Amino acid sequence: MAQTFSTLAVDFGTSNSAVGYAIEGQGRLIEMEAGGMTLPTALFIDSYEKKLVYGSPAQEALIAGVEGRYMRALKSLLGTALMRESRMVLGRRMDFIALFGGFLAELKARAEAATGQTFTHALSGRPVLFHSANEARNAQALVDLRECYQAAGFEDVAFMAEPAAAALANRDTLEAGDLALIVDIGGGTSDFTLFRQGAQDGIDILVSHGLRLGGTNFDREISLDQVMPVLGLGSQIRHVFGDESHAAPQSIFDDLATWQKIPFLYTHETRRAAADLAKYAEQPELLNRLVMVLEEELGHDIAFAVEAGKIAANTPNASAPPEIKLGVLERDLRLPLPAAMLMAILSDMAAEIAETAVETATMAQIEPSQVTRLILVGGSSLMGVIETALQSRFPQATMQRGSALTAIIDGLAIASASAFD
């Protein structure tokens, strides 16, 4: 008789999610989309078909111009008051607990359809800190996430720190005595776990630490530095009376550059405020672009263009000069983003991440020079500016990148075998 697996391992990420389970102590990932083990953590509220769409089809609906609302990077809302604010979604009131629960239920349903199993329990990855220095928000974020799993239909959920899961996944690649530091840079947080490899396949976790800074913050910084100025950020607005002027208010641009805040900008009040700015702008052509972005709901199109430019600028020997392509605004509007510029824009953030990695070692009374391995996890950990900042602070460590995109779910899948023992 086939064995029944009741615990589903879930890497619920800011940008992408993945699931797996254990068979005879070995982790196995479950295909989420045709040919892919991950599912974009995105949803689309399809106003025409009156349904919620998840993953890649959500992104495709956005690109195709389907009437509705696209949402991504919403995991960053955990622990905030917005999680429990209700709003009308397809004719009924829902809060983000229910919306997140719907996404997790979709992961559960796809896993059960692919395996023929019924998953009653979940082992979920979690950042070490949801919010860097706010203990109340950290605690509330975990309460919120637990309720999301309950809303998805799981009977119970256990949590495992994401870098600890990555450490478990990498145990077979290390030698006895190795002192390794997991550097896990996700979409919204950066997490660190320092551990020592045992003589067999065991690991001794010394300390874990975290920082609320990740890949979506990189996108935001690039957008504010390069894209928002062509929409009017920093330009002067004339006073209604008199000859004086002031800089355009930054709040609209801040939100437009922030993945999870984009859906909340498309209101009558915000559009009217942008139109007023354009009316009195000394460079109305810039603010008119902002008006168009809000009227035509192009915020996520810009965000995707920034993300693509970031990836291109971080790709060695690219076939074409990296740039942010804004044809969605104007046909030939392209903003160069050479690698040196990307390094300069992100250098402060990279330094903050690297210094937090050093803090992690210090918390365990370990000198950075004693660390023998740096294990990079998460797509953003592979940014050249991050590797440079880390290597300068951990000069004796060998950089390991092999399982950057799957280490967390690999480790969670292994751990799911005993998560509820």
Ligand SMILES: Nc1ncnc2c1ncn2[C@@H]1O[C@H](COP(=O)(O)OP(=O)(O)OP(=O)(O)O)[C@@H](O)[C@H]1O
Given for the second form:
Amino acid sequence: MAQTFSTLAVDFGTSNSAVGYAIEGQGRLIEMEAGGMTLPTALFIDSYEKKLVYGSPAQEALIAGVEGRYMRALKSLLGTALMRESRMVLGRRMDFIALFGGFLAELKARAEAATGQTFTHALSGRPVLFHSANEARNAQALVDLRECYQAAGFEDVAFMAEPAAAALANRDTLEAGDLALIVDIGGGTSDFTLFRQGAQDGIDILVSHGLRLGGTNFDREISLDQVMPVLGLGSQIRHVFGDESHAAPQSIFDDLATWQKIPFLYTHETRRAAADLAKYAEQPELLNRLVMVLEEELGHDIAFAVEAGKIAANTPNASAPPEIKLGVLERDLRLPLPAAMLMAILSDMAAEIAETAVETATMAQIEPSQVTRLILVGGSSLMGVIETALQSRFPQATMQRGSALTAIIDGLAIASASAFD
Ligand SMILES: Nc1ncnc2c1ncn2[C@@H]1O[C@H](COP(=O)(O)OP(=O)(O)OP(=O)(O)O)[C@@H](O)[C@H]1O
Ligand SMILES: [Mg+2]
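Show the same protein again, this time as the form predicted together with the ligand rather than the form predicted alone.
Expanding to the full complex; the earlier chain stays at the top.
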């Protein structure tokens, strides 16, 4: 008899999303784009063709310079006031609840087309903490996310902590007596679950913990340190009267270096502010680049170049020295990013993440030396600087890698079998 499946497992990630379901108690992933189990959590409002585009095609539209608005890392907006501000999108008033809902509805539709099932319910991953210590924002983020699923047409949604899902996916790798810590470093958050193998085939979770810090923050830090200065960050602006000067104000550069804030910079006011800065700049050639980036909407092109430079610097290759390729700004503009520089820029953030991993153990009254395994998942766990910071704090643990980009959805798919029991 054909079984009916109504619960869709969804890993709605800051950078990448994935979906799965359970079939005869086994988790199974659903292909979202040709050949791939994940798709970029990206959206493009195509104002030429008057349609919304999701995933890799959104990226392609951005790169091709199609007229419209690209957005990524939107998950970071959950719990903020921006979620409920509405704006005109292709002739309709929409807020971000509706826009996220559109993305989730697209995942639902693709999953239904691929499986022939109708998914009425969702089991969604969630970061342990969306906003670190801000409790009110954490609670609001969950309210927002629930509404996004409702907007996508799900009747009900249950949530599971992302690292707990990764623990479930990795339960078979443990041996008797192991005490394991999942370290999931994604695009927007770092999440931790300390667990043991349970008596039957389940797992015993001791504690979960989290921090609002991930790969998009690494990109931001690298951009502020290396890229924004060539657009005028820190350079001197002359006063209109007199011969004094001051440093260019930081806020436009901060936003331009922050994935989720880039789309909000393309306004008349910011463009005018940048033009004013360029007019009085001691080095107008730098600020003129900022003017061009805002005029031509090149913020995401820079963010992608920074991200690619980060990954290149993390994966040394003698024949191609790592650099941030800024050909979109000027032909042949490249900024070297040697591995040692990358380490130096990110060492404080890596230390904060590793300290939060230690805190996770402490919350369960466990000494870091009692942890026998560190299981690294999430795209940013591939960063060498993270591995180094963790190793020194958990000297007794063996480090193993789960599937970097699918461990969470693997676990959610397994758990979806009983999410609404
Ligand atoms: N090879 C790599 N080396 C370093 N970082 C990488 C690599 N591949 C991907 N990343 C980074 O991993 C991040 C995305 O990871 P992942 O897909 O696990 O995040 P996510 O699940 O979307 O985010 P979150 O769980 O925080 O909501 C990005 O910041 C990306 O730059
Ligand atoms: Mg993730």
